[in-house]
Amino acid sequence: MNENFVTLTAEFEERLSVFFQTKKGYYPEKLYQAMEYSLFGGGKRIRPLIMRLSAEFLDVSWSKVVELGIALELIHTYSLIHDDLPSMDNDDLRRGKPTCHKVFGEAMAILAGDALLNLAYETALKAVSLDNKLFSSALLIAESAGACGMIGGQAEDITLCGADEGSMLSMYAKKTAALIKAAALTPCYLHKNEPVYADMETFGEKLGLLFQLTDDLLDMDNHSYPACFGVEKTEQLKNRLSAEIFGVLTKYGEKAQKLAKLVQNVAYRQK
């Protein structure tokens, strides 16, 4: 990864791990644990990223939605607790470590998933209490995570049938995309240039199907794009994706440098 996202990405982590630590001696013990080994398993923290990106493009401070970005990460990390649950995708292992479930127990899990998730709610609510022009932002989140989203892409990724494109596709832009285009559109409603939303709309949206794609390249799941329809499409696509979220970039031009770079960063890593 690019030198100066390692450097933002851990400024953010530093920043969780702080917003964590002051909820230790509040919650259960054991949920704290299970919350804790699941939000400090590994994440690559790439929604934060991309929210701290968006608002150095758009000028807007990151110290006015940072919180929000604690928020969406909170979010992503309970949905991959229910993700790995025995009813779900009943996964033993996640980034190389046994899934929260396998420590904790499963309903130990399923409480730290559902904490996690009203966490981030607190957390937004919060931010918006402190400024009430975050309220637009918040609610993005909320719809982006819910069954309009987020959610919605899981119930249509457990009951796809067959290998229809179109389908699969829309599920993606729901169950991984959503979370990814909020991160990019949150510092819009703080942005008084209305016309540039679209393009913040477009860039979230291809980045997060390119970050899937990329995701099912790399596992080569039974399930994914490039095993129902080949590498060699999925690269196709890929492609088209980068060259459109570059077409939207490049009227930027230098401003929107570190957007491009992240593009790369998405489409080209290694895990």
The other form holds:
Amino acid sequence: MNENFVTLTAEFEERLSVFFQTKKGYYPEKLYQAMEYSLFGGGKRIRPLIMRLSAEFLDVSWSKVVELGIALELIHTYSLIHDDLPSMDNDDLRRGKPTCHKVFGEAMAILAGDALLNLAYETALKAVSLDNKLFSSALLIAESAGACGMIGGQAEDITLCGADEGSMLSMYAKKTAALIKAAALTPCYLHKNEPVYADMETFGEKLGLLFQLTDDLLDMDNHSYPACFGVEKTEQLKNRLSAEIFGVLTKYGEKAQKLAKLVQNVAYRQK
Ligand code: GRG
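Could you switch over to the form predicted together with geranylgeranyl diphosphate, since the one displayed so far is the form predicted alone?
Full assembly next; the chain just shown is listed first.
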């Protein structure tokens, strides 16, 4: 990854760690450990990085939205814990390590996911109470994580069988792209220039799809887009999405350089 992105990600890691340590002693110890295990289990922190670069692009101070970046990462972590459960994907490993329920048991893993989700909304609401200009951004995160977004996409995923291409891409748009789009759009509401919203919306949605298709190619499973429609068609779709994103970014010239670098990182990542 680009050196600057590594530094920004390390900074976020430190910020999240300090934030989470303030909860120690207030939660039942086992629950805290289960939440901590997944929250600091080696995640790439791509959503907070997207939010930070989007803020920089829009001249919005990162310190104004960092709590919403934390909230988004807490939601993402809960979704992974629940996705791995026996009633969902029944995975034993996540990021090369035993899944939360394998280490702490199924009941504690469900509670750790629930607690992370609640902590996300506590964190977002506290941020809104200090700066009500964050209200629309916090609402967007809640909607993107809910039944019209990530949870809805997951529900479609578990009921989808023999899907056509359109239904599969629409499920990806909800399950994966909704949170990534929310990361890109969060700083927009603090920015005066409204025409840029539509471009950031296109950027976020297409980046989210690109992220999922790249993930599919790295980890071929039976129900993914490349498994259903072939690797070549997946590569073609990735190229089309990248071109469409660059089409949007080009008009901003130098200013969009970091966002363009991020797109390349997402499209050509190795894990
Ligand atoms: C169970 C409520 C619920 C939702 C599940 C997001 C999701 C919906 C499930 C996670 C499993 C999955 C494969 C989702 C697709 C999105 C994706 C590739 C997630 C992994 O995100 P990364 O790569 O994870 O950012 P890290 O490990 O870096 O944090």
